[in-house]
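What follows is a single chain, given as structure tokens, in the form predicted alone.
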Amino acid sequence: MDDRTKTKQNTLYVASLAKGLRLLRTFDETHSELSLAELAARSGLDKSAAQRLANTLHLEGMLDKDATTRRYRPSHAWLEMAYAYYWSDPLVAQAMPKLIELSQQIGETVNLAELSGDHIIYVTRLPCKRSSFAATVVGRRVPALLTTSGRAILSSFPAEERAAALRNWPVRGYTPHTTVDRGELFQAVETALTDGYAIAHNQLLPNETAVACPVLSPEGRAFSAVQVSVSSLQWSEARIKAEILPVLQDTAHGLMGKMKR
């Protein structure tokens, strides 16, 4: 029995609410405004159900609707929910001064990432001058195995959990150099375990090098990581290890034990 079947057999499970949430999850960076037909197609709901749910979510203030095109998009209520999340996550508040200090020291992009299932999600992003808009927006989810943050976090897991993740967690190519071979990913995670950090080139963007250190709990397990992204045209790996890695490690160590889990 899979997790979805178990969930639906739970007597407290509200199927109509779940369908509404499924509709909300159809929106992303490439689908920011959707017609009723597109909502139905992307959610897998029939058009009648999608129409009722979309109308309810619109009346409840969760979706805006263009009066002319009749297309839906997320409302400001989503920002209110994000605001509430930030107050519920003590790591974000405690990490911010240290992340700002790190950003000012190195003058490069600094991210705080947390594990979200088999993905990482960026919960804090401090961009540099060369950052694109996409690199400044919090909430982006990326398959964990493709990121240095995910590999650094996974390296803190027990061996059996690491092996299961490397077998089952999703991979996909973002650049011609994205590592999708699971044998190579295994080696990358094992190297992160030995070194105490993960470093990789051209995984999500061309000419980008990322380095991440796990934020460990007192028990030695991580659910978050501090990550720095730099231009590989300006930074060699040797220079990263000499100038960025020591202060990155200090920042991650300073946050040890502050995660909410």
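Computed from a predicted structure; not experimentally measured. Whichever C-alpha set is largest while still superposing within 1.5 Å between the two forms counts as the rigid core. Numbering follows the first chain given and starts at 1. Compared with the form predicted together with the DNA:
- In the core-superposed comparison between these two forms, Lys19 has its Cα shifted by at least 2 Å.
- Core-superposed comparison between these two forms: CA of Thr175 displaced by less than 2 Å.
- The Cα shift for Ala134 between these two forms, taken after rigid core superposition, is 2 angstroms or larger.
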Second form
Number of protein chains: 2
Amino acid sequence: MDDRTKTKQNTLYVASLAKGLRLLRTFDETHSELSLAELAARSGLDKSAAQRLANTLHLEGMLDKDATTRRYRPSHAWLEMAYAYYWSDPLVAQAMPKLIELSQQIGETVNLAELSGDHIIYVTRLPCKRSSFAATVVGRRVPALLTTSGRAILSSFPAEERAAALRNWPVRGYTPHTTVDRGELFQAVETALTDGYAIAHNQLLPNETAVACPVLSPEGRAFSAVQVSVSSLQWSEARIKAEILPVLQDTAHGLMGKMKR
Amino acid sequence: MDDRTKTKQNTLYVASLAKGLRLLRTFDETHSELSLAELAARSGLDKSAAQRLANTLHLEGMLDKDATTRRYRPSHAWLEMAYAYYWSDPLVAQAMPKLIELSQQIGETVNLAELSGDHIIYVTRLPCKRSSFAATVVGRRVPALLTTSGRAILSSFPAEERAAALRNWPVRGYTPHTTVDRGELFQAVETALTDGYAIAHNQLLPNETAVACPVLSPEGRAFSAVQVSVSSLQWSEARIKAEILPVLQDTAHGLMGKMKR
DNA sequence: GCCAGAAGTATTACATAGTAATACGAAGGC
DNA sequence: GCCTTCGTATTACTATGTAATACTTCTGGC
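Coords for the form predicted together with the DNA, given the form predicted alone:
Zooming out: every chain and molecule, the one shown earlier first.
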């Protein structure tokens, strides 16, 4: 990603393709249907480029186009890509049955999260209760430090890496109670390290409590975590520790050494 | 997709981008991790093209590359695309809470399927029982005629379209009991039309029974369906009709007019 | 332990394929 | 009914992507 890696003079970098991808990435939760003009504006490409590339994406079935409004939308192919991803991630195949079992046992929402740079991404979700839409669909990326999964994963890292992450990884408030103080975050990760799991309240949603256990590799390093979300109105921390934690830990331990990296 | 739409002389078609996408589509359930050579062979591109394009996709974060084996794999970005898709499909946001409620009520697996050409694609899945991996993850495409969802959707189409679909849409056996006879399929769709739902056994998996209700637009045409899968060993057809069907129909009716097309 | 073959990586000369600019047409608001 | 905005189409130009080739690293067979 340095000077000469992308941009011109690198004959192994195809700018047209990169621009096309840029167009795809222009769609997000708040911009799910874009006109050609919006596409151009948001992607930073000029009108001509946006036109050619969007047209190509449309012809190739990557973008649907409303015949009357002429606006572009992600096509079903975007879901097919998730399907292909799942087959490429050995952890998911291993985890799925165990996660289903877990969610049936406790009757609460179960997620599988993986570390993706300094964020975590929800790879699998088994919602059991109504929740915000964002919390029910896969593929959401959230700054790792804000999530119990991220903290559980990070707690498995060597001390210097933990420190570096706590210094540099991004943080932002989702609720009024999101922990954004890096001192407090440090404490949370240390606690996760000694306990073997992380727990927190109201980090991404009000009245939500999350617990997460890291999925450790044989070398003791985690890249993913199994996480349970419950209503803090219905679940005291004590009850969570008594009724959820043991089975959650069993599930996570059962996945040891199944991850890809 | 005709002669002059793609290929040369169409200045609005960017072949490099299309080739890059071709590379992405090379990954599927049985080919989830590919070397450069395999990528070239399977995509039909020559070594040079595969090299340049794969490299670009890697630099842009669309493909992960194993540092030691040098093999490419779908990256987390593929899941993010699913996330973006979900926000673009109004039906999903409407459906999600109702589907969760349904799955909790009946304690069985609930799916939301949408028509995608002559296939259906599973847009949302709420697995409650262990099942085959393919049946637990979103984004799977299956020939519409083989699924109760597809038949339920098709039953809402005008007679000529139904006939055309029954003639032309693809069919292939997944289990020894998959209905591949177009006469029988015709019957199944007619029955779905009179009943308002479709039911079938052992179509995609042995010992699986599926029921699906179409999600009708105000004009009475469906593009999606809510579907429940159960073990045929545990559920008689009578019990399904008594205990599942009513709530399933409620759910589907509650979604009327929420789809995108 | 060396050789052969294959697979990945890098370089180059060339012209095709992608580009930016521009012009046209249609839709919608004031 | 005019003017702006957006989508679509065309064109002349050359920068950009290309195929061919050569170099490097790795693997396995004998």
